[in-house]
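Only one chain is shown below, in structure tokens, and it's the form predicted alone.
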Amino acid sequence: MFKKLSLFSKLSVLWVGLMFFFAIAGRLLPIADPTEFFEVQGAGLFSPGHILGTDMNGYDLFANIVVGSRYSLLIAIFSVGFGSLIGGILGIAAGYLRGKTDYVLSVLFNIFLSIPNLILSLVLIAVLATSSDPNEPASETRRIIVIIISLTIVIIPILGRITRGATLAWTSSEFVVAAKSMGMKDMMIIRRHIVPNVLPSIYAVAFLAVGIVIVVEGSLSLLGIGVGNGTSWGSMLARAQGDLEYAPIALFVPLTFLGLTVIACNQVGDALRQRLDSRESKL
């Protein structure tokens, strides 16, 4: 499959793979300590000992990019993973059972889709990630968990609607109708015929959703309620937003990595979608 992809799609796959390598094996790389202060502040690209330079606090940008990929992708993968699982189950239930089940779930999907992603995340974080002591901020772990939960809630209706549409299409196919006429149980039909054919649609949209989640997480960090201490690409942007005049590289580096990762995820999702469309046209 990789050989049949366009050059842009191949580069996108390699970029996404590189970011996942950073996220998984970043600790094994011979990089600087991301929390260490260096005397060289605001260093440019390819400075001695700092390939991507440093920010105005003296932090090594490459080390922080590697650490930031871990948190940004961790939040994105868990949010999209949980959202795909729950949304997929609800979407299949709505598309296969139809009737009142379809009506109720479709209304719920539409209600949540009508709420802006950022507003929903802001409300949930403000309610669930606030410490009982106003003088003591909530722990970083609690904040990350709440961010994942809030973004999962955002993803569920998106994947639910996509899965519902795909399930409706496959439920009307000849082999599903034949299986029903032969007396096959509904759970067996769903497991053998619906799920395997719906999964490619979920995979394609999931890559697009990863890009959306990375952007939302970055937006939350810029607003000061996301992951703090420069431990994600968004929090790196938040930390450097006041240094544009003195150290623009500290803002451009995380912005470039975030933008390229979102573009690559979107391209991979589009490539999977095109392959899915060509597969369905042959049936």
The other form holds:
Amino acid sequence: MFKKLSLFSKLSVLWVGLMFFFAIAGRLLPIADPTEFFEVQGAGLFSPGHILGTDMNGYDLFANIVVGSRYSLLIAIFSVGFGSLIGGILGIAAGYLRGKTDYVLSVLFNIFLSIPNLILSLVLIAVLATSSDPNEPASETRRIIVIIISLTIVIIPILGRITRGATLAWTSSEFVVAAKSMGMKDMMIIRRHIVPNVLPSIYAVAFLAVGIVIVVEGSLSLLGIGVGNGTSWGSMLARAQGDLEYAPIALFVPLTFLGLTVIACNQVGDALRQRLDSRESKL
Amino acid sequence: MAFIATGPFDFFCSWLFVSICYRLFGGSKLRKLNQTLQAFTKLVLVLLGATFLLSLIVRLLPGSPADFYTNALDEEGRLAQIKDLGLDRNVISGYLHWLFDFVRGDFGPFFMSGGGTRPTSLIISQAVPRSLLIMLYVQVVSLLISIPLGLITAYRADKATDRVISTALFTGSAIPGFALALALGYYLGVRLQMFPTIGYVPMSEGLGEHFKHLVLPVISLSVPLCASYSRILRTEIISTLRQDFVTMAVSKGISNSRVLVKHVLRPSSTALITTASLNMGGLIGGTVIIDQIFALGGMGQQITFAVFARQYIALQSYIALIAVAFILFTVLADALIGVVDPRTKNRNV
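What I would like now is the form predicted in complex with its partner chain, since the data block earlier showed the form predicted alone; can you produce it?
Full assembly next; the chain just shown is listed first.
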């Protein structure tokens, strides 16, 4: 299966794999301490001891990238995971049951989709992550959980709409009509016939959604309400933005990693969708 | 109750009238009108839902707006101020007040930090023209770039030219807008000092400065759009090229480039028009981060500010305006598609 992919897709799969490896095994790797101040500030690429250089505070950029991949990917995977699960269930319900359920769910999806996703997550995070006592900022764990919850809410309608469309198409296919006419129970039809056919399109869109979530996380950090203090790629950007004139490298390293990961996720999603299309055209 | 007579009530009456007509006569034209109205009802529902949802969430923010926007020293004066500003209304009554004001064209108060208000329409009248202008530039630039690219990639489909351009476009579509904005801002703005990286200059204060300030934001917003537009155009053109009338035109001896531009482009552009119109709404308010990076003072920046400053009434107006613009552009695009491709008029949609 891997051999059939194009070169670009192979590279993308490898890149996503590498980032996952960083996220899981990050602190076990022989890297510098991400919170240690080194004496060289604003060192360039491939300088001795710092393969990607250092920023204006003297933080080692490679170590920060490796450790930052953990929160960036953690947020992306959990929010897309929960979002696909809930959005998928709601989408299948809307597409299979039709009628009033479909109308209500579609209007709800449209309501959430009509608010730009960055603004929706901004409002949600502002509500959930602000502690009532202004002197005591919300803890880091709570912030991450809140970001995951808000991004899940943003992802649900996107996945819901896609799943609904796919379910509508499969519900009207002959084998589902046949199963219905033979008296198969609805739950059984959904489990045996709808879900296996709808899942591939959910996977394809979920990879695209991972890209979206990584970007939104970066944007939130730039607006100042993301994960704090350089522990994710987005917050590395936010930290480097002020020192742009002195250490542009501190901005471009996380930007490159973020951009490449988004491109790779999109490519994997696209390759999955193409496989799906070819499978459907063979039918 | 005078305000009800021009607004939702009228709309309801006309809907009732049409439904009754439909029940009585049934004609196909009336059916189409009824379908349009049903779609419209759905849009209005979405609009009301989105604004109500946002007002609900913003009201959940810790600390009530009453604490932020009153400055009277004694309790009595404070209560009077709260009543004056309308901050004592509960969610539903506050929402209904905003709704009836909005329908009449009043965008509600924008609370000042020292107590007192100024009309939100002042802010809107400053921010909306900017956002509209930027959106217009972005659309024009991306269409000008993506139409030739779409034509080339479709004409040379699956050849080396197509592969290279398509891969480049795909990469372009995946680059986050803010990454591009920050990178361009550094190289062209800070390093080479070619373009200013901050602020907005209105057209009246010099055309050159105006465009100079907008080059970077427009590029950062256009690149992802170019990519998606040319991909859509490519697929559409490839399917149009298989049509009989194209074979006919080619066999009559018309040159390839003429066939592409005169015969193929027009019927292939319907999907492009739809996508472009869908992007309009998003571009007005969804450019939050680019607005913020380049300090353009458009709708995106105002929305962010309204969230942090708990301006829930202004926020409702902003979102509602964007949604209304979104609906208007969709209707406009439908009309445009009818002109560009008359075949769609006979379709029973």
